[in-house]
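Next comes just one chain, in C-alpha cells: the form predicted on its own.
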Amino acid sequence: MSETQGDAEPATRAFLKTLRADASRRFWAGGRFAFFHAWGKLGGDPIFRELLRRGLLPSGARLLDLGCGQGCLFAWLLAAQSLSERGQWLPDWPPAPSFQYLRGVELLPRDVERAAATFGGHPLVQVEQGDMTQVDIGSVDAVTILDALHYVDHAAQERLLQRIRAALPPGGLFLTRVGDASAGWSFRMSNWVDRAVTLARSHQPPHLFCRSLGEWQALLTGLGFEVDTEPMSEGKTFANVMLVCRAPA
C-alpha cells in the first residue's frame, strides 16, 4: 500500500486506488516508462491527494504547471473530474475542480514527447517544451511548481516568482513544494535522492539552489503573497514542504 493511501479509511483508499488507475492508464499512449512513472508518482506522492482533499485549486481556473514533466498532475486532475461527473466522488471532499485549460511547460524534450503522446488532441491540455524562467506566463488563475524551483539559481527564482505574482489576479494561487534546507539530515537525504533521480533522467549532474523554509517564506511574503506551509513528505525521511501562496483578494 502506498504512503498516499496508508492511513485513509477503506472508502477513501478505494477511491484513491481508482483515481490512480484512471489517471495512470492514460499514459500507456506514451509507452511503458510513461505509464509506470505515473503509476509510481501518483500512488506514492501525497501532494496529489492533498490538492483535491483540501480543495486548493479553484474551479474554472486557467492553470499553469511549470516544470510539469510528462503531465502527471494534468492526468490526475482530469481523472478526478471524470470520477466526479460519474458520481463517484467522496462526499466529504470539496467538489472536484474543473478548468478552462491546463498548460504545462517542461524543459526535458523526452517528457514533452511523452506528454504529447498522452494528451495529443485533448481540448484542455497543452504541454510545451521550454525554460520556465523564460516562458510567457500569460493569463492565469493558478500556477504550480512541484519540486522544480530549486533547479534554477536564486536570482532566477526571484525573477520568476515576481512574474508569477504580477500575473496572478486578486485571490490567485501559487502552489509549490520545496525542500527545507534547514532541516538537517532529512534535507540531505532528500537532496541526495533528488540529485540521483535527476542524473538518471537527464544524464547531467544537477546544480541545486535550495533555501531554508524561513528564507522561502520571507521571499514570498516580500513579493506580496500570503503564505501557508504544510509538511508534505508523509512518513518519508524527506524535508519537503508545500507552500500555498495566494495573492491578496
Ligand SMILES: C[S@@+](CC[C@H](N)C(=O)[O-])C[C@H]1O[C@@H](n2cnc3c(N)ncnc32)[C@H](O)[C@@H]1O
The other form holds:
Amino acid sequence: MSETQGDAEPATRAFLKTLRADASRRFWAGGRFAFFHAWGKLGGDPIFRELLRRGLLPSGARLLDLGCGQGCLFAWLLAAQSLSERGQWLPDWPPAPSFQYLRGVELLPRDVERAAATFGGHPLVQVEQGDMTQVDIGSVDAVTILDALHYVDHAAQERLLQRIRAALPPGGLFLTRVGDASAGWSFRMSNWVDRAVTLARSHQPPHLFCRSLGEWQALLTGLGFEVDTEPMSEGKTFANVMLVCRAPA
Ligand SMILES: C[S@@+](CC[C@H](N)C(=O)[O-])C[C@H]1O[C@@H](n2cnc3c(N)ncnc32)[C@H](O)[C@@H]1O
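Having seen the form predicted on its own, could you give me the form predicted together with the named molecule?
Everything in the complex follows now, all chains and molecules, and the chain you saw is the first one.
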C-alpha cells in the first residue's frame, strides 16, 4: 500500500522535506536548471520515496542506472545515506542502503555535463555518456531503468533486458518503471507528455516503443525474472507501473 506524501505523518513529511532539500542542493553546482529539475522531480515523483520506504535496493550494492539523466537518483540515495549516518532516519523504515558504487549511463551530453558538475570527484559516483543498448553492463548487483526503456526499439529492449538478466547474480535486482500501453486515456496522456518533453530536450522527433503491462511481465518472466508490479504515478494522471524484478536466489 503506498503512502502519499500528503497523507504521511508529520515526522515523515518533515523527513522527506529534508531529504529532498539535501539531495537537490547538490545540483546547485550544475546550475539553476539542474537544481530546479531535481527539486521538482524529487518532490513530485513517488518512486524515489518508495525505493527507500520499501527497502528495495540491496545494501552494499554495485548499482547501475541506465538512462540516468542528470543523476537525481544518485543524489537522493547519497542524501539518504548521509541522513542515516547522522542518525536522522525514520525508525519504521528499513535501513538506508549503502553502495559500493553508483554508475550511470546517459545518452544526452547536456545531462552528463550537469551530472559531472554535480558529482565530479565523488568517490562513489560515475556518470558516463553512452547508449544503454551498447554499454558494457559490467559487474552489478542492481540495475535501474526509470522511464527510459521505451526510448529504444522493441528488439533493442529485449537484447538489453537479456544482458541485464545475464549480468545479475542470484538474488540480483532489476527495477524499472514503464507506462502501461493498455491503460487507455491515462497512458495516452503520459505518452503525449513524454513526446513533448523528448522533443524539447533532444530536438528530435520522438519515437517511443511501448508495451502493455502484460507484455512487459511476459517478457521479463520469460527471461527468468520473478516480477512484482506496483502502480507508480501517484498524484498524476499517468499509467506508470514499477516493475520489481529479481533474479531467483
Ligand atoms: C524520462 S528521462 C528519465 C531520467 C532518469 N531516469 C530519471 O528518472 O530522472 C529518460 C532518460 O533516458 C535517456 N535515454 C534515452 N535513450 C537512451 C539510451 N539509448 N541510452 C541512454 N540513455 C537514454 C534520455 O536522454 C533521458 O535522460
